[in-house]
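Below, in structure tokens: the form predicted on its own, a single chain.
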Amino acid sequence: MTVIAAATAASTLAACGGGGDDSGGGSGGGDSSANEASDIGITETSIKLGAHFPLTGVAAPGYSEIPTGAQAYFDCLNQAGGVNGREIEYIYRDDAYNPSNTSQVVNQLVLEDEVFAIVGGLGTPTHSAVLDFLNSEGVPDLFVSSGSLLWGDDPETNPYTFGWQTDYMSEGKIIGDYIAENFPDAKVGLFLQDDDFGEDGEAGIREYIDDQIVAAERYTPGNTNVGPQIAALQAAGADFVVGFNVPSYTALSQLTALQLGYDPQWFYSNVGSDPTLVGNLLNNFSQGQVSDASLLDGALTTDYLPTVDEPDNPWVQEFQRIWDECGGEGELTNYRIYGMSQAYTTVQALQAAGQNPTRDGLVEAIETAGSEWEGPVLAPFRYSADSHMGTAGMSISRITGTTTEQVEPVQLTDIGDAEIESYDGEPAEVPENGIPNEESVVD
């Protein structure tokens, strides 16, 4: 799996601002003063983008909200004039978190719908099924909703694919460093999804606290009995457990630990830690015996985006306005914030690609300008010709009820032997119109 968790800009020109400047400019596009049908999925008036998400099935809770956030942002953008006078046509299809379905829907998006690019396709096992196809077809494969290294560490093999969120290895390094500094005597157990998600996270953690780890237990997605894994961690004497798991397995691990009378310090990766969703899952799985996320009180987690429990954050306020004006049913959630933030980066990429973008020009624009983009993401991107990795850092927070409190500011790192350092950058200002300032994203 592996997505990260988390997710989600006003409906009128005054609220959403003027994104309709058709003066052109930027790398990767033409120099014409008029819009042209410059590539597949690009007309004089529209840009067609596609995505795959689990709108149904076991992974739908939470993750199905991500594209609704992106859709709300694009709808507000379109009402404000779009990108260089083109509206975004956003088509997202259901793959039910099944790789076979992913192959079918992405083939449809590319060959029948003829999208210009795929944006934000969700999940490691699902998106892995279409990685080779998209790159062989020369389709920009932007900002995959997963922290696998597959999306960014080998641009030579996958030149059209880009990550977006912090990768799991870098997250593991930041977590391991925090434990080494603050819990040097802890006996650490690992609760891991048995795929790249867990493997990458474990590799990062072990760079810093290999000698503190007393057990590493893995679960297979779909097998809901995690009793043997949690019991094994307890038997090993682990008094600090780090979980690289999806939200449903956060709930399952908490319920199992409660049954066993096991109460270690918990640290869940960003993917599995949304307290509102976990609280709903706890209520469902326990048939109402546990009605909220109170079991998570005191657990630690990581962040790379602002969250809904920060109502004074300017980005959250902007996203709330966008959801109120252009969103659908339901409330603003972290998953919708994720989708809106991803859409914001997508607009930066399209702006940087110029007035009449091409697929290859879009890739070049991200490699050239992407590392300088600012926005809601808490840390810089790592985009270049040599790296298509996404954001480079995370903060660490403690969960209390449905809110979190930061306990360590943003730390930066990269895969491999890159060291960890504190980020001294200032939070990016929200553009007055809710749309990236074009002069800040072009080369």
Contents of the next structure:
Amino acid sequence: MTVIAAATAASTLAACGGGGDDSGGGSGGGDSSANEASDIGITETSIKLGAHFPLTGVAAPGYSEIPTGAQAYFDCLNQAGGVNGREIEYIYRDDAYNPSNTSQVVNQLVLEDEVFAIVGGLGTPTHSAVLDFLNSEGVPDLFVSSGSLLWGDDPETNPYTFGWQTDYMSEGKIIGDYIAENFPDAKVGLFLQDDDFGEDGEAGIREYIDDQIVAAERYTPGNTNVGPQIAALQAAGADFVVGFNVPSYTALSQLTALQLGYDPQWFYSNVGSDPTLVGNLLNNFSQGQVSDASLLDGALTTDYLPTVDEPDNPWVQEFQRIWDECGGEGELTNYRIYGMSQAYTTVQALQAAGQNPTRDGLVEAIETAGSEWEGPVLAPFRYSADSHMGTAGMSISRITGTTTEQVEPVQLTDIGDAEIESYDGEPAEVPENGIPNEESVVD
Amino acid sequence: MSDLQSPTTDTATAPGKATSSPPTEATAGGDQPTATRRRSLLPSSTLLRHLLLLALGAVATVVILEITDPFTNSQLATLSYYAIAAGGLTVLTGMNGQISLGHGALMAVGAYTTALFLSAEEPPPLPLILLAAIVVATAVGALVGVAAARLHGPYLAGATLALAVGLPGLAIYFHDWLGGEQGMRVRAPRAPEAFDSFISTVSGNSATNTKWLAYVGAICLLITYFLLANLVRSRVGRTWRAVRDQEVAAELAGINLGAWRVLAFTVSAAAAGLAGGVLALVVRLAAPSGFTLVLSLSLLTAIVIGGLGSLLGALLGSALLVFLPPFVTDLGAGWGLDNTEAAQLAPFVYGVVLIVAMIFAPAGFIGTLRMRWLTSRAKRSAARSSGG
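Got the form predicted on its own; could you also share the form predicted together with the partner chain?
Next comes the full complex, and the chain you just saw is listed first.
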């Protein structure tokens, strides 16, 4: 730490390791002293990061694309000089969405690969299995890919863990508020996954439209017959259905409703609404009878990131460039944008942690500066010493054909009884090469 | 079963004692019908022989755990719970001829029992908790066993399949109590101070929590295999084999088929319960997604690939489950595949290994080796008797 303290005084790029003469502005702190192997997973020329994702098995479609997006982003970043002259070495391993596997692969990442930090580990039950391990080993556990409250609302117990995406309760509140204002006469039915995802979402939504809700139906993940639930919503007279469900159940609920001749206004939470994936699933489940996501036409959803159907968005254009230059096979998808955006925030955190980052320094950097970072994420993060919750807001949009149109600008809120307010900040500008340039805040 | 912990404390001191019993020449027991007379370094008494193996196993465990890195330690902890459950299953399937696709669910019973006890304000000592996991799983196993004793082959597979699919659903139904889809987080109790001093005297390594869990798993594994090995070499094991091989003859000999089948299922469930308890400690979570049908099926493949009815085979098959996927993934990454492709290679190679094993070693690794050995010995003795 003393080296870093001495280093922050100066501000030339002269001795920034191998990538000191890069043009990408990747060298955030701009310190003059040499790079050191300051902590586990950090060498003079590299930073090792790890992640766990379902790359095989039932949860793999869609989710397995997230790390490919992040990989493409890191590859382009490395070509432009990396972070303070260090290349990012990104290792992601398969847990098949099974907590027993997650525990094994994270053991491997931490004990064998000796990563500096875990970034973007996906899933609530899967990541729960490694929460205590990572915090007891003191491994930074950044930007968990799940909207559970578990990651951010108790930094005292889990000081190394940070959420990233909008939590499900805040999402529920923003949806509830929107319905109360725009559909005050709607009879609302809820279609919920029977776990904390559905529970948090329901708690949020009930804060605003408890009296409008006529039915709340729950499905168990794995049970592919949702006929009873959809029929119960229809029988209760719901003409507006809000779904807190995963993409496969968006497809199942649409097909079931089609069979029952039930046509309410649908509102799917962000998790379950990716039109491309739902279209593929619909095609799959209906054995070709429904060939695309046209059933979703007119449905409402929420966003906290720009999406592929906004080709004019400068962030999407930049991500498209990165995918074309550094990505693998396939198209840029919303899941890849998710992975790239997460990688962008990770780079911001690494830059803020100074030239020679330490694990504790990284946590301190996010707590100190994280709430001011701008990037592809639509609304600011809530990071502080008291909260490790991720972004706080969402916009609402309507799916029309293969694109979406925004119907409500970004709204901000927080868990509990925090108010909802409109976010008045401007969308962030894209930095050169899509690489952030944060000052070091750790000394 | 009450002396869950005591044989371990024995093993620490046992090597000298057990090896001091002189190697004797063993005549072939009932298990080796083709052997006429052979030399063996092992003692003739089954109990002594297994005690000696237990002591050797304990020494080998300490050596292996101390010379390997922390990640391998954690893999060995994973191996221990697979091997405990597979050991129980191989007794049921290999010795008694009953198939079970429901052992994943019985492991869930053990895991949730452990998680519930550990979430208490002041949890009881770890051996008691694991004992409770065994007792509860045994009770469930006995219930299932009663139904299973009336069923055969595919019907039994179907019934236990229902158990594997249905039971984890209870955790979602009683989600306030059992944590639902998200599961119950498990805080494994810290290692006692005696463990720290034991490790520092033995090897000087740091006594991490990972190492402690690996030792807990290994101790449970050794005790389970010791007890199971004794059981299958006893009257009970012989009766099970009789029930498996010739139902009518066994019944004529006065064996109550149903009762012995229930007993086999119960013993097997007890092992699954202990495995579940160890799993909860090692994984630090008991969640329905950890106890899918895939778990039950992998246990079955482990015992089939290792050799039905052989504890060593169950151990080898479990080792394949644990070590093959990361090995293949790293190999794939070394060939320049990206992480996704490397991860997808693992199930593929596993399938290929399974098929190749079934073609070239249809009785499993251990079973095929044993058959080869028996055949060559029979040939030799035939050659000797014709020569003399």
